[in-house]
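First, one chain by itself: the form predicted together with the partner chain, in structure tokens.
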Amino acid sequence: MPLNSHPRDWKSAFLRYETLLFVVLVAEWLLFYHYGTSTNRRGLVVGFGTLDRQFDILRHSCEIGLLALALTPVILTAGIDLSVGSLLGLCAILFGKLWHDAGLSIPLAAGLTLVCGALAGGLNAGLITQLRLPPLIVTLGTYSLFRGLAEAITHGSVTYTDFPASFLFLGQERWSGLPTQAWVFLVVGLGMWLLVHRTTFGRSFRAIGFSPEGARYAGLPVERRVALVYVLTGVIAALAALIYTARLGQAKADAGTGYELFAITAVVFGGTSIFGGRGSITGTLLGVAAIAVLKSGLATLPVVIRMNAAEEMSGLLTGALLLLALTGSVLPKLFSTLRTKR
């Protein structure tokens, strides 16, 4: 057998999954384009087919998309980070406080917020790598802690607003044709793709995800790599906090509540194995897009809006899709074992 012709077994399987996801995405989009676009009573074309709506999709999926990008390497190392949503909230508050109360300039406050994100990620990283504690529990603790700190700092009530237009530009305006934050998202996405698929870092994340002991015996700096992944997540969560603040024009302690679940859903839906080792950034991007289009598309269907249930419907469908994707992923294996048993 020629040595070069053997396909990468699991990789080709994933390529197939990503292709499937892409097809789902396109089908979804076309469906909504057809049923979700209409002309309203004032003669304006409204709904899914408008450019505005497409930009809204980009705007709305940016923060969760960033978190999903950050979580992909985390889950590749067989870890998890439940604290990202809370950290987003904490960073939004810190940013507001630094700018409003401490009177720092916007760039300085933003820079310091990113540093705080890194520190918070560092707390997770330290506990996980130095004390060898399970990430699920550590980040469950910091999930409470970060949100709690955000509430404590603001006494639960302070809302920072009145940010200058130059900052709101990041979240509400367009730059070179696309919403500003979409550019940030694209840059981070590309960076992540390179990190995970084209550098030895990504290689070691996978190795650690498959077998941390094996990676350690191979001389890979396991602790440093894992720490890097969590710190990076902290920084990206802080970045997402800035974008969130700019989009809504306000920073409040409840920012990003529940985002961790959506981000994890997107990552898993994108084909990354929760057991670690397998997965891709492309998959995550497709997963984020599929969920965002679904959510936004449903909300343009007149039937759904008239049911007063756009939010619930998209949540329900996302959950159901995730279950379907999970079940689908094991069915072939299940059938083959059933057959061999008989």
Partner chain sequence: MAALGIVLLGLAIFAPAFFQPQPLLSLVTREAPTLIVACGMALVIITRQIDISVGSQFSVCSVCAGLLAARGWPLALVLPVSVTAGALLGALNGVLVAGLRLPSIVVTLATMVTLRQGLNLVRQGEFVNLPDNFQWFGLSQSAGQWTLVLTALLFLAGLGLALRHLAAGRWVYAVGTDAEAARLAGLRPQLITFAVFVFLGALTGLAAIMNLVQSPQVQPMVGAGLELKVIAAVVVGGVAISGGRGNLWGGFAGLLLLTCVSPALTHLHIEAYWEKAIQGAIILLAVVADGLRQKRLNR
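Residue numbers count along the first chain shown, from 1. Here, rigid core means the biggest group of C-alpha atoms that superpose within 1.5 Å across both forms. Note that the structure is predicted; figures quoted are calculated from it, not measured. Compared with the form predicted alone:
When the rigid core is held fixed, the Cα atom of L322 travels 2 angstroms or more between these two forms.
Having seen the form predicted together with the partner chain, please provide the structure of the form predicted alone.
All you get below is the one chain by itself.
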């Protein structure tokens, strides 16, 4: 920023939503740093701020973070995808079956899993763009379809395990000081940021979300770009499935259950309007971090530990955050309408 910038420029920069969200994230972390404790694998009581604890947050938030990054362009175009969690579970099962039952190598099984993710995303895209069906209804249907397929393939009981150490390295080890999957997340995050904010293709998402008809009149291929967004979401969901499987060392049909709620919450809490046309990858990353710290930090609070209610509190506060973010996106429009009527 130039040295002669007007003071109002500094004020507006500070009051940007992403800046305020970063302040909330720091305050949240400091709260848990001060009050949170946990027990490590050796039975020793350690604080929330330890390096190992921060690495655990990175490991456990990577899959939801990837889904949130994938959902950001979808929601920018005024769409929604409720099937990403179920697709993660289906892709995890397909990967395990391709490797364990079909005898394929890990790289080939992983590549075919990504292709399956793209095809599943293409199914959503075709129903939404070609048949003009509402994204909410389409992805609610595929949410059940993908989870049902995963249950049918495994008969509700088969779990694929015994993956080689070279594959488990992706989810359980460190590379250059950080958890391996954190590097994957950073690469995908950078790629999505460049796509959304530095390409004409990505910038058109806002135009489509703000006014699809206006985007068509401007010459944008709306259906094609919306379709590509859903296909990309399927590919990233499949990538998240590979990381999930590597982290836990197993592939099972219930993988990713509830992840769509956390991912959508992270996107909307990060400042992306559920109505489309407004949002940023930076905000989504901050939203993911805020929810990850909240989920991990709650499990370290003594009062929550005594109540044995970490999961319940996490779900309760995540729902509250989603409602708060949705309300925050609606109120400005409501106030604007009331002023116009006056």
